[in-house]
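As a starting point, one isolated chain is supplied in structure tokens, in the form predicted alone.
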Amino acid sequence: MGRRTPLYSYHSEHAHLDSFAGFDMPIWYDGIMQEVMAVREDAGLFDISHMGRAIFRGADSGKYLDILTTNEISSLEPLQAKYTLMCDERGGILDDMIVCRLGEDSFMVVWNAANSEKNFRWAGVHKWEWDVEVELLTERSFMLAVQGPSAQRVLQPLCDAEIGGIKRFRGVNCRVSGTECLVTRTGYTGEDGFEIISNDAGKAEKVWAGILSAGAVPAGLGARDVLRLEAGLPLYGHDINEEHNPFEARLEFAVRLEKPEFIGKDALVGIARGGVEFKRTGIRMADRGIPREGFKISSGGKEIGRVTSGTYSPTVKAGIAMGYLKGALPCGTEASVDIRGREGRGIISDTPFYDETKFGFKRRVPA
């Protein structure tokens, strides 16, 4: 048995639930390609409390995430968030997080669940003699995400706040359903979205059951997993990890290079300077196959990398990947993925893989 976040009475009754990360977690309720489109034409609901979670207080709080962390911290506004990456001495990637500044000496740091022991161990060692504490809240709190086009609709009339005005990786303090809680505004799936975090884990039950009611349709890690996949966000141990840095994984926009100090700042600055040979990439299927993590990918009858996450998108009804790929393949170059000893065509595509004018955040809500 597994650990369980305060909604697994509900989900044991009503989904199909396997580990991750530790926890015992829906997977799927009515199935998997229904709930992907529920989020991208309606509203769905995930109970992400599994995820880490913790509390940087003190004085030097700021400061030290801007040590700890790529991304500059220590200038965000009350409320406002930011997302940043953890890397070790050599540049390599422990976690990507999204950190929300609460107020003058405060932060939220939401991390991956898999890793949030470990972070939180990497936290301490580096403190050194900053003022600050760390506290994780993971088991006395909760996380929900409701996403889709539909999710402002469904969440405001529980809301004792405006939510409409919220912009992008932003929050605001107020109740849903009667209960105290942080809506933020960043969201995994590609599509607008809201993110419910209360401290009070007895209360998870009573919101939920508020946000279904309100007609969004529940959905598990299953279909968060294509939707991220679909959007071309990069997921800890399968597309990103120690093994590669932040340029490599194109996720340069979160490191300033120009902060005096940062860890692993030396590593990086020399792999910007020198280059990457490899980088994450895109792939859509242009036959009927599905790639799978580790099938080989190859152009030209030569290997060029491997997939490190594939799946069949019902959005774009094809096949789609994300590998590291040698060489800078420009979109539209034929590629081929060995499934299972057939050769599939595939064509390097840019991410999101779905149509952003059709679905997609970009086009309902300015960043």
Given for the second form:
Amino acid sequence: MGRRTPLYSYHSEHAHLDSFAGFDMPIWYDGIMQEVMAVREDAGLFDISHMGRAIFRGADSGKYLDILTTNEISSLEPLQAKYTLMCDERGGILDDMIVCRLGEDSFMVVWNAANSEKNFRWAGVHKWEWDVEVELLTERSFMLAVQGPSAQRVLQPLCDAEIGGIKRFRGVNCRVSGTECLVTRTGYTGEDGFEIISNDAGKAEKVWAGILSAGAVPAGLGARDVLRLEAGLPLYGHDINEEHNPFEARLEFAVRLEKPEFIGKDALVGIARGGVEFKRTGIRMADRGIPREGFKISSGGKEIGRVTSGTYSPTVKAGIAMGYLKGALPCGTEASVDIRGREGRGIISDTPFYDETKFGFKRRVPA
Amino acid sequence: MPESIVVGSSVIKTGLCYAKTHEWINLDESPSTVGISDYAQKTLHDLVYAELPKVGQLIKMGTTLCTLESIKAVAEVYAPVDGVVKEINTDLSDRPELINKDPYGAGWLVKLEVKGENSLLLKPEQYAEIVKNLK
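Previous: the form predicted alone; requested now: the form predicted together with its partner chain:
Below is the entire complex, every chain and molecule, led by the chain shown above.
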């Protein structure tokens, strides 16, 4: 038996469960396809309580997160969030995470479930004499995501604060279905939406039920994986890991080389100067094949890389994948994917894979 | 005789023969229609692609007859008998979801001209026992 989130009893009754990062998690409720489309066209609700949540507290916590991660954290305003990376001394990616400033001396850090204990130890080892305490609160808290063009309409009636004015990567403290929560305009689907964290695990079922009855469709990790891939967002352990650096992973927007000091800086300065041979690149199938992790990608008869994650995309109605490909191939370049011995025709693509005028948070006409 | 046996949420249609690997074959007709069981389609879930063999291909029992892909997984469908492919369900190229919607009807995969023995096949009641033990 794996670890369970506070919503396990709902999931075990309504979802197909599977093990993910040590947790028994809902993979789908009524079907991955319909859950993906619900998020693209309306609103989906995810239990993401398995995600690692840590609070960094103390007078040096902002400065410390500047050292520990690649982005600039100390300049965040209260209730502002930022995507950042934790790298090792070689510049390899230990994890990616979102940090939200809670107050003057405290930050909420949300990182990957599979890395939570590893990160916690890493954060402890580098603490030296700094005034900072790190506390894991995954166990006694819960975390939900409401995602999709209707997310605000669904969630607003349950909140005792106005959430329509919250910008992306900003948040508010308010009650949701009567429970004190941190609500941020963030997500992992490419859509508009909110992530909700509460320190009171006992209220998880009430908040969950409130959001469902307000009109969101429950969605599982199967849909979440498809949605993040369609949006071109990397998944740790598949698309990014310690063997890849932020420049290869095209995550350099989260690296502030001008900071005086951070773990991995020397290596990353060298990598930035020297350039990288392989870059994380999107590929979209022009025929019916579905690229899967590990499949070979070739161009001009030569292997140029492998798929790090791939799926069928219900939104673009084709197989899509990402992988580290050699050379900076322009979009539209033909590349083939070895699909169990058959040559699948692929095209190098920009991400998000979907048409951003029709889907995603930048869409012109809200659904 | 009832038209089907129900095990949990899975329907096992009578009048067909089954393989342990969840394929069905209708030996009352020639060529014999082959598909996957309701249990199999439920387990695979949301099929998005069916790679079918070529008409005329000779396929040995237990070897790959078709490859089915769902969003999350790839599954092989094995030939329940030795046979020659006489027909394939071309509707599946545009509508692979037919396998999920109607596994014993419109979601059939191929028609095989059966060659040789088929003594390893299971009766619906025997296959129902297997599904029961998987639950």
